[in-house]
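In the form predicted alone, a lone chain appears below as structure tokens.
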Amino acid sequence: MDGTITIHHNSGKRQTELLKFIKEHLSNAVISMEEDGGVITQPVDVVSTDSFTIYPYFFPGGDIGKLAVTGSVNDVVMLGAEPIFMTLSIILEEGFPLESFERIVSSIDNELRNLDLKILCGDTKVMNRGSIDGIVLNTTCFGKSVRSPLSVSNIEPGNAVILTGPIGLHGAAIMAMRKGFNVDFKSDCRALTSLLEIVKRYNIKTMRDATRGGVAQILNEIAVSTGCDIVINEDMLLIQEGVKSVAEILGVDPLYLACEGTAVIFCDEHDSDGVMETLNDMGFYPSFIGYVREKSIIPRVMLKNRFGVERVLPMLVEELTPRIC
């Protein structure tokens, strides 16, 4: 194959050969691609979609091909599950270069060696051409708990909140590429399978990568989940220059720029210390941010600065920063 997807390559030889294409790309990692469907041969209790649609398909530190993988299997290690099986729906635009196709294939391969991660099953389809911008991936990761699954409804007032790294710097990664700033600094991007270490030591109540919305936005949803309010340290929130700096050109908050490769994590105030001190181990940089208040009638998120003036910060109206992810 060369040049460029076409529309004949949704049925027929030309299907065929695309098929056979992805599966040299995705070498030994894929376990069914010619049946309909795909045998699961181990027990899994978690399960987690979503569709990836990010412009541009290359940034710094990662490529659709990396999120697609990356995000899904997130999603479950939030959940507290080792991620097992992957399946992988492709969607592509008529005309699509089949160089990138080439290279978003290599890096969802590259992926799936380093997590030990098989592909279950596979669909591919493409549009004609201006249906769809390039490419749009699906994901559906299973996952195998390490212990009871984690969930917001664990949430207690008291808990600690803990970062495990610095924030926004997905959103200010791709909104310095679509405007053609030059900066330092690269996407998070990455799988967060190592913090089901922590899961397995400690009382976690539950976790969340901050991704659409920002750290700002998960918080807000899950006081509302709780029903609790959430008070955060200003000065105790990690963000990189370059973040800042994209930030304020741009005019807007780093707390609701996007991360994929930090969490909040939600634990039992006695073994925040012992979190934390995993963390550092295992190469993050945490800080401990704050704590959940008591159930409230309005439930909020404030962030208290130096001076101990706390203020509101508001769920998001509308989304700052759309298609990164």
Second form
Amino acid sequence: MDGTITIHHNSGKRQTELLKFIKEHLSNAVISMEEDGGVITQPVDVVSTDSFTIYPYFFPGGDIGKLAVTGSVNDVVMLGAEPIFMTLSIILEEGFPLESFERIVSSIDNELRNLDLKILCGDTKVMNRGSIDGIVLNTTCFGKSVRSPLSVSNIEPGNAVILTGPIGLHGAAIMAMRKGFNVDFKSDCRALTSLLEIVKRYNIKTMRDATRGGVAQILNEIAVSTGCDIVINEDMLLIQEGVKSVAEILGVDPLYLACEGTAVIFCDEHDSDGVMETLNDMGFYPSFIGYVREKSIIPRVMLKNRFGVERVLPMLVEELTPRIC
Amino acid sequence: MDGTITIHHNSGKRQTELLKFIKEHLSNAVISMEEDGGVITQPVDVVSTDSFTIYPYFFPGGDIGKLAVTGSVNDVVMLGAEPIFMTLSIILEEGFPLESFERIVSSIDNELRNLDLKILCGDTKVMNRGSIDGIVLNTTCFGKSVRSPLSVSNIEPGNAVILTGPIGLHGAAIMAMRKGFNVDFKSDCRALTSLLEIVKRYNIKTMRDATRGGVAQILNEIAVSTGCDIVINEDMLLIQEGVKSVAEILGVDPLYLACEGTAVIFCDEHDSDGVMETLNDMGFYPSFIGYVREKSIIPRVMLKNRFGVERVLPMLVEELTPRIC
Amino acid sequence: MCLAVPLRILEVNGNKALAERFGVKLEIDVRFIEGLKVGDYVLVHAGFAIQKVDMDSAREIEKAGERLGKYLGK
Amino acid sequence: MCLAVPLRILEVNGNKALAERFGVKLEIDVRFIEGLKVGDYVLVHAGFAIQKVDMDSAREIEKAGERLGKYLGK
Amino acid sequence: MEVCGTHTHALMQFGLKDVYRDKMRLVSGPGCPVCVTSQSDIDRLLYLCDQGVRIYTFGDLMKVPGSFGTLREKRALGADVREIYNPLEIIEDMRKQPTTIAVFAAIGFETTAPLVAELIAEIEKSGVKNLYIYSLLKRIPPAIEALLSDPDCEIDGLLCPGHVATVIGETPFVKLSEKFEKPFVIAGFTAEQLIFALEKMYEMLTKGIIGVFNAYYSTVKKEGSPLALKALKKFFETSDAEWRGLSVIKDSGFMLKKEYSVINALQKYPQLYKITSKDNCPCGQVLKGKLEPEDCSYFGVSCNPENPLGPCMVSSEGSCHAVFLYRT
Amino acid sequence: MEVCGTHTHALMQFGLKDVYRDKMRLVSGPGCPVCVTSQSDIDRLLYLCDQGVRIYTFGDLMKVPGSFGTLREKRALGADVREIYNPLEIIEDMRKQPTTIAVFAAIGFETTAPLVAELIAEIEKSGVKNLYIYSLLKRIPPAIEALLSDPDCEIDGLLCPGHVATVIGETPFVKLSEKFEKPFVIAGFTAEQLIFALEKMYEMLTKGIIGVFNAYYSTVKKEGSPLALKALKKFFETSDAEWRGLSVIKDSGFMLKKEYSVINALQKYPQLYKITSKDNCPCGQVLKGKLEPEDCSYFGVSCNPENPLGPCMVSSEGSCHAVFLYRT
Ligand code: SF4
Ligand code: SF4
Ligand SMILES: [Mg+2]
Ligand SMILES: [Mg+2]
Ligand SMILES: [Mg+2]
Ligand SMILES: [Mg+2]
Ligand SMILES: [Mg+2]
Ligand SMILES: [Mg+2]
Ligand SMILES: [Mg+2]
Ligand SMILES: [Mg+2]
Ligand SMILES: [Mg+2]
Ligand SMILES: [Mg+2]
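Let me have the form predicted in complex with another copy of the chain next, following on from the form predicted alone.
To see the whole picture, the full complex is given below, headed by that same chain.
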């Protein structure tokens, strides 16, 4: 293979070469990329799909390849299931540097090895220069529940809301990189499979990884789904000082910045101590941030600040961009 | 929802609206787009994934939505399995007309109804204007084998090669549309689930839908995988006169034009009559085009022309584009 | 070299004409052809008609294929 | 209005300086600031330092928060 | 008692409006440069988009509606609209396609205006061609003067914007305070800075003190920022400017000096003068402190953060936006 | 016995080379306009890409290698290279971004050259600016003359390209046939047309007949296409041209007449004259019929359709490409 992806890698002989290249780099994976699909050999009962578009492709703490693996793995974990297999679909822009592609595929391989996960089948497409920005990945992950699947419908007033770690690291790392800031923190991009331990041991109602839109978005979605208000305590939020700084400099709210390795856990309030303790033991930095309140006609998320004042934490209505005022 | 997709549909409130819009249009589907994934409630043992990028999005005989459903369905069928569930991931360009999007989603819905197929979970992403051309879809389809999964490894010298219908209709329809030609034929884009009947009744070795790269590409891939030469008879190929004309005008070979509703079937030669007959009965226009030959050091596909002369039908090394010489 | 195909004229509009071949209809440029009529056949290269085609002669030439077929014993 | 944050100067290079806040380092434009030294704090708006910040005074002002806290009984 | 200021958003976010409910009624003024951009000005930018001109601007302006959509919508439909953070980024970006014609839609108050001045200086130095400036820059003191001169205006004291003061210093506010015989407090933007400023305001109001108290003395100097002021003088002169809801205020804008008219978008595109549109919402009343956002008949109905009618709802700094988000 | 012609690809595809193996050895000549594009010319186009110039060309030229890559590769790396099918498409496309500077890399023989002539006429009429023509157009008769004049050349008869003849008619071939005293047959491109032409060629060779037989009389007229020839005369004059492997052949090119030099890319970019590169492969020998493709030491080793060294391998019409694909 030469130095860049060409449109000819979209079919015929060059596509075969591209598939061979991918297969060789995914040492751990049972790939059947050349056939139309793959055969599932273990029982699965949960599935999640996501497309991954991010710029820059490489960032402190990860890259689009790692993100595509952990992103779908985490969605399966959030449903209380152990990831078993994955499919991988790659869309490339003509002219994409082969070196970057190699780094991304190697990163996918590395993450798959860590997780002992296999790619069952895949797909590649090459688009004309200018028809797509660089690379887009899609992964579909399927898993086996460790107990009956988690769902928002389990949530009840009084449930505790626990964050598994600090917020906004991924979003802040990406924004900082785009603006050329040098930061001493990394994206939290990582697989959350260890949370299955919590699911097995406690009465977990639901879990959500606080990705796009951040903690504020996830809480709002859950408030709307359950019809309950949720109240959280600003003081309890763990925000890395660097994340805070990036947010202040660019005029964005860290509560809306994406996490890629921090989840929101809703559990029975009696289990909150146990969950906190176990998370601590596993090396997380959990924080007990609030409660689910009573049913409400307009379900909202309330943020209680350090002066004890409550205000609405609204759903995001637009993408976060740097502001000057 | 307003007239076009905006970047704000990528998160927060507008994303919720977009998901609602999709869900409403996918009347038939059990969508859990808001949760991280979906729960599989029937046993599955085969999976296939594909990303779909095509321009124009609407073409005679289909659109990108129909194609995304039938494309993954057909890949599952090719493995000898009945499609059970599907995941759907949608990537949209900011500014994509909502009207077009609605047509595409409705077309997906229509095809899902025809197939009695459900969407298990999905994903949406919106990219900045200029970062992607219009719309890209990814589907992952899960199926249950009607017998032990088909595979290239079953193929043996002497096996018959049968085409289920005319070739190049999809590729020619797309090329014609791009060049503003008016044609009286349509893309053959459609689901091939009825071929499972053949799989149940006969000793089918493998099946492949002759998509990107056309019949020539599929045959070459199989020749390489099996290490056997394959010989086909030019006279036996069914090529619609309109397809031939488009190919001649633009200087391309119909054998390399994509089909989206025609498959190549490899079966035991003793079953070839039965397969042909059953296909005919089911309304296909099958043709018995050739045989698998002996093992070969450089496995190739040979095309025997009407003068009885054999020549190599090479693997495509570049994308098809109109030529003047 | 110089790919070109014969098309049948359906409509003539000044320099442009609608031409057809087995149901495939396209607009071509006919500025190089004098006295063009509906029903005429033209040879088209890169969207331009470059010459009229006499179909009777064309059919005559085609017969060579049959002769070769016989020669090869088919 | 007019978002601005205080940053600490790490290096000065003519019109440009490297500035920092809790480990976040960025290049800023310091053309409006006279006599800038490493260790100084500046208020930065849209990538430009628009004024020096006196940190002792800043800490004095911050104490108002504590007073309100007491007033509200926290 | 009333305070007219620019700290709405922060006051709401920190919940301070409620804390001081019994002592002072905090109302919002013309505090955000996006908030006060007139519909005519947006329409002019949309017109430039339609002419195929590339627009550079701060992200904040992207969703301000004109008569027929926003810059964000124009971009979604294919117009070349680029968000910048530091105005000097434009120079580098222009170098990539030097023949493209571009206009920088410069919004901002005195805090931002010096940065635009320096961009103009850099355009000259760098030799970048085809970049034009459309100045929507505005001056705060004339606006305060216009507000306080309104006989209907019931404002008792003024919380002055700390970052504008950082550039222009205390003096302009001292003059206004003396003229209108009201207490002025220069305030920062963190919770603590605001609390300190509000304490002082309450003290001055109850004790009847007139004058300017600089509650942001860590940063705001009496004389402001001399180099920034010098840059402003070099490139701009004052002009009348249209403020959303307040109509034209005398001397309240910064326009490019004649010497720089070759890069003035208004000189390059004189058609822009012909585009004028009238505002659709009673934002002016809100800006003057005469109308509470909640009392606007459009509030929350046809006007909300997703579909903002007026710029007070558009800008996340806008008073209606702030009330909408933080109402309990 | 040898026939030098342009029908290589078709002959191979239909398997006719084998059918006639015992009667005639069919060898390939300078039959494809892409095949004969010199490396210098590709390098000039790559240079223009690097200058940010948009290139229009026929799809065929995209993968012809210069010294440092192909137009296709340039495009993959971000250059603005556009494939067209009908040259008049360019007019419409240029109207979308009328300030973009573009060059049409016009390849082709007499069949295609009239279309380029009409493009030039349309450029004038339409008022499109910033579009320049880089003419790589070539003439067939001077090339045949050069080949047959070579004392080493062992060609006994010539299969003439039917679509070139469609434009230029029989006359130019009659002159050459008489000069070199060899049989010429004008042939079409379908299997049947070729069979008919080969039958006639065999007959003429065995009977020792000299002259031109028009085996494509359904389409090729004695006088060719008068209007196309008129267009050629109006816009072009003949010039020496460099053919890959055959070096410079006198009068074998079409260059724009002086009157149109304002849209001549060579006038706009005089630096192009300075770019010259030497060919890396023995294609010339193949084109002259002196070397069978299989006998080239690069064939199939360092030169194959995926990584073509010479244009005979690049073009799917090229003789080496054809032999590579259809070898059994
Ligand atoms: S609610 Fe909307 S229309 Fe009413 S004043 Fe506020 S911004 Fe203007
Ligand atoms: S094989 Fe390649 S190098 Fe040799 S003559 Fe043919 S094109 Fe040239
Ligand atoms: Mg397939
Ligand atoms: Mg998901
Ligand atoms: Mg996800
Ligand atoms: Mg695929
Ligand atoms: Mg792009
Ligand atoms: Mg998730
Ligand atoms: Mg597939
Ligand atoms: Mg497929
Ligand atoms: Mg998702
Ligand atoms: Mg695009």
